[in-house]
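Single chain ahead, written as structure tokens, the form predicted alone.
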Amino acid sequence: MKILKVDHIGIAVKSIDEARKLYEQLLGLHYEGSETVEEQKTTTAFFPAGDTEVELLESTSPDGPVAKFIEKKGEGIHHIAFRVENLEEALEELKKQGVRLIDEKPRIGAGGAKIAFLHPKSTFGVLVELCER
């Protein structure tokens, strides 16, 4: 498997109105835009960051992820994404590893990218990411 870079960096947050705030005002990141993903009951608002952005995940459901993950945690950092050169690839060379995966095979996420998660458990707690654009 061959990592490309930090992909992006997922925040939940209850209110993205509410983060924008900070992400634009007082650390000066720039707002480009949102989406919403229905069959993962997020939105996610974009601000790109040199050569990764940080994304803001909203919840759009009460039984959401997002939501689950900040009625369990908090807000906060929910994921960490890496960019990877073949995703399918990638998940089987992963998983012929014993790594515990969320998903088998890649969806399509926001920005249209190609995503599947690993699970926290094989992660030492970490939430990741992996996708393709």
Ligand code: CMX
Contents of the next structure:
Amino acid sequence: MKILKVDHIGIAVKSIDEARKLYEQLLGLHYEGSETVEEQKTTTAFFPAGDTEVELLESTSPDGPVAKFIEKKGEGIHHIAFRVENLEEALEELKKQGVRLIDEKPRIGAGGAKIAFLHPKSTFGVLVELCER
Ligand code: CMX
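Starting from the form predicted alone shown above, please give the structure in the form predicted together with carboxymethyldethia coenzyme *A.
Whole complex next, starting from this chain.
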């Protein structure tokens, strides 16, 4: 498999409106817009930073995964996403090597990207997303 770059870093926040003040006004990043991924009960907001992006994540519902994450661990880094050349191939290869996958098959994330999560039990506690776009 080939990792091309860190595609984005996902940060769980209670309110994108509150958090974007830091990223836009204080850090001077450009706000690229928001998108709700209904199936994952999550609203995302992207801020390009050099060759990668910051992705703020806000739950659309108190029982969504991002709300549950904040309840358990507080606001903070939720996942790191690596862009790969071929997601299906990467998943196949990792599975063969014994890496536990949350998603055996790609699903659709923000911006229409194909994404899949690896299980944090196999990745030293960090939620790793692989994406292809
Ligand atoms: N960091 C560390 N561990 C995490 C975690 C995180 N962010 N999220 C979940 N886990 C852990 C859970 O505690 C659980 O551990 P145990 O098995 O020890 O209990 C394990 O991972 C599996 O989590 P789960 O919630 O039981 O599993 P689900 O399959 O229901 O959901 C996941 C997993 C990662 C898909 C979901 O929790 C999630 O975060 N969904 C939101 C994804 C998201 O951010 N979508 C927005 C767009 C994505 C994009 O385009 O970038």
